[in-house]
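The chain below stands alone and is given as structure tokens, in the form predicted alone.
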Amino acid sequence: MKRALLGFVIAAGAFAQPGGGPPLRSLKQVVVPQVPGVERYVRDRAALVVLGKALFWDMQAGSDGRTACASCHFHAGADHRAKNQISDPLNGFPVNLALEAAMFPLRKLADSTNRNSTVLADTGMRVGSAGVYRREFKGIVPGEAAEAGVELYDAQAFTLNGLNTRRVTGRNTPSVINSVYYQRGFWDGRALQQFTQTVRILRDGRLENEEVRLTNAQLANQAVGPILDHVEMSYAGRSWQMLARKMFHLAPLGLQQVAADDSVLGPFARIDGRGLVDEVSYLRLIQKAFAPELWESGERDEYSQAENNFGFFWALALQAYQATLISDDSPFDRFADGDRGALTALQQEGLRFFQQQGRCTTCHSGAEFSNAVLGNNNRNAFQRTGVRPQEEDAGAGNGSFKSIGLRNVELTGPYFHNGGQATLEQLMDFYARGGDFANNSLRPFAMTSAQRAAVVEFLKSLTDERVRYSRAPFDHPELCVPIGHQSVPGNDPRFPRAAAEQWAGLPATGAFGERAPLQTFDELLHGIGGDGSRSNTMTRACTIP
């Protein structure tokens, strides 16, 4: 039975799309992606999701013990921070900068609504993500977090008076929040589908090599760059098997606390401690998880067998539990099923110009709000929007990125991969005046300052509150990030040329998360919510030892 409201055909929970694309519809509607064949390797899913939850936010898998990979994705599952996030490959800039609202957009035009006009500022800047330091690995300590580096001068653009900062990333940081249904990874997608690594298997008795080739499995490929990463996560030259050999020989989670009630973790959890019990190790984890002839021959070169396939335990457990943050309870996926009153009158009318003037299902469609995902044939997946310059930044070539889900937006600011904008209005401006940079992708657009109030509040419609306060599936350990230096040298003796850090600190959170909504990125430029109104404020002490 077909159905007309405001314009829109409803049916069977889908919307019909005057754009183009796959039908606007509810995410409850669409199965998470599988991986075929990975039950030949994995014979625990449930102890598989435990060591992938354990191990993204472990801050000890970082080469300086104090790095996670969700140091980076730690709000709504993307970055938060406002202090040394500043990159630029191609020119200099300021170093440890405090980003503040009025930089923003990072290009400034006369008139916001026309790309020709004046332009009053301009930057290629990118408001990246803070990694490590730069250092050469030199080996792991046994029993601790931190590995033996050597200290290396590092590019101008990262010291502060002479001392060396935290490096930062050349893109912005996105959400890994239902990253599950992308064809590939990263902003230029040279995460791919096909995940292909040697693994070192028992057969009959015999240590033999064996090629794993997984499909739907771009979230491993994704999740094996950054740990070894120079700049993420990662001093030069380590390898798995020497992260792996520092991990097996640490408790994990060992310097955080972890909420008894975390959805995951909470039953492994020391409840008069940090960490989790110690009947619980990375190593008897890959045990449970993982098929026997993966771990369990005694037979050694210079590592262990479980030391050697450690880096596809971690693409796998990483894999496994980011496709467990799926948010399918916004607003908008309950009016889509069939409940009129969850969106105001408001998000309607938004809701019928992003399908129609707006045009913008041509790239952002489906029930993920984006064209990059799994079975859309790759239609309008990667477009030259004209953020920036393509000879900036060749994305996916020629200056084409991926098009990243529209799913709490509201709370993953800054905006492109370029970080550019900071609010969502400046991105309805940007739209509206069909980019700033030639491209292929849009054309301007008409757009009163009714509707663009109307489509912004659509857009809040795609916030699912157990992200906005952190419950289940997305409560987490406890968590410190770094937020930028002091230009005075820090206090680790082995590093005197490193310059002091501050740090912000993020209480464990469980199933039921937190008292206070998440803080979007243009209050944090604001000073909003640090009266206790808002979450990861950035302005809560450390107390991680």
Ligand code: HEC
The other form holds:
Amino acid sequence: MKRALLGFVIAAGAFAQPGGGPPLRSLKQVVVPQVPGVERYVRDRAALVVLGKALFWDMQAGSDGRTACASCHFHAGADHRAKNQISDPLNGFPVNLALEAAMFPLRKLADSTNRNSTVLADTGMRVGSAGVYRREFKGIVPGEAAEAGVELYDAQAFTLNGLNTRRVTGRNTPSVINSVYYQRGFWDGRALQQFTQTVRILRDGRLENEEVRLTNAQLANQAVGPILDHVEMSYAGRSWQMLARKMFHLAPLGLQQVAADDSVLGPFARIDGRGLVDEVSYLRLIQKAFAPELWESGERDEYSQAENNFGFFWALALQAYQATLISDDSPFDRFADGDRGALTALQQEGLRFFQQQGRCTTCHSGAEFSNAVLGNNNRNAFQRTGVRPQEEDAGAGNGSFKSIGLRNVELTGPYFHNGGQATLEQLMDFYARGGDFANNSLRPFAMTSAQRAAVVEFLKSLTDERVRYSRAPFDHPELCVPIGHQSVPGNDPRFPRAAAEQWAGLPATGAFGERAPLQTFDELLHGIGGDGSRSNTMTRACTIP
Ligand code: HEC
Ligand code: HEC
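Return one more block: the form predicted together with the ligand, after the form predicted alone shown previously.
Shown next: the complete complex, the earlier chain at its head.
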């Protein structure tokens, strides 16, 4: 259905995208990338998405039995916490800091329009995401989500009065929504689209090793990273097989409530209890989703065939679930598809500034507002924008980072790989002054405060209401996330060196989502919306036992 592109695109033709990227358009017009040849291994795609959604949200997957992928990707696909989120791989940093609005932007200038004006404050610290404590893996305890581990002194100084705190990632967490379109994953593109893994497979009754190679699979490549990473989810040294054995003994999402009308998991939700019904175990879901050759062998050395292939199942399931997280129904999409009333006059003015004076489309083009997607010519996919000096983080090389997509940015602050800007207004000032550090590809531009307001309003037109209200396909199970420490020991006798911590709970949302819209990062810093007018305000108690 290629409708004639009305209005602004015709106007856009008059000032063709400066970087030669494709024109801005509706995401409804873009085909979701598929993984060719995956049918050889996957026999039921719907079951694969069920498996992927359960694994993504399951707190039992982390070594502490309390950390899911979702722990850092729960809010419009990104993180939304304000305490114990700081790291700095190069220097010391304030552990367990509670972020405040006045700290942003992290580099403060006397004149925000002039990057050569007096620097009032500057820090190389990054706003990342809290993961797990530094521990060494010692084994699993069948039937328990928490693994056995030994506490290690944290040399990277995630310590508070001599007590270990959760470690924090060295970069800000980007959204997983629309991430299926990227050619390469992560800020530096290190998750490549070619996914290669050796699986144990039955051929003619014999168990053989087969090297699987899949393309369009950066999300599969990406997914095998955090789960065994000792900052994000894992005690150091755990294996796929041990993770599999643990998960096979546990009810999927066994700690968390699942809404009966969850768009994917609803049919299997336990009505008066937590997690999925007994008939739906992780092994059963794998057997439903994957070809029998990958799991049916009775042969068993140290591990079963399904345990040996768990990394492969994990990668494909998470890719399949995340490929359903597509936000293609924002006011902008409706406008681009011909509904001229979908954008206000102010937003249309902002769109023109975005394309013309702002030159934003040099790097944020096409339906994804990113030059780093599959099928693009990938010019300006990775660029230097002078967010930080390149010695601090070389990114994809020489301080270049992914020209990341802009959909739902209203809800995913703070911004940039260092989380250095709290609001879209601060971000626009950054671009207008030509970035913070020299030797970048930006050109400064003049901007009145009215023009700035117009671009910010335009960026808000990229928010899909289903994301704003956590509606299907962005609905989710209950989740608890750690939101900082106290400088006294916690009450877990196995880990006397761990600092006590606080938790916030998010309720399960069914397909119809929340009644209140998601809070923005700036509102979080100002405590706006705690009266129930926003959701995910991080003020609700955690009810998970
Ligand atoms: C402790 C927090 C944390 C956890 C847990 C976590 N992530 Fe992330 N995620 C991050 C950060 C930080 C980045 C950016 C890292 C970088 O680019 O170097 C990221 C990046 C990503 C991206 C890339 C998005 C893009 O723009 O390319 C995807 C996809 C993703 N994560 C999915 C997952 C999945 C799937 C899991 C579970 C297996 C997971 N994450 C667990 C923090 C986390
Ligand atoms: C020369 C290429 C280039 C141009 C021009 C450009 N950007 Fe970017 N944009 C990037 C890159 C690269 C990043 C990631 C930078 C980083 O984190 O270090 C980024 C990040 C962003 C982000 C942060 C998204 C997030 O999730 O953190 C927003 C918002 C954004 N750009 C909006 C704009 C707007 C608005 C304009 C026009 C005023 C613009 N960009 C112009 C390349 C560009």
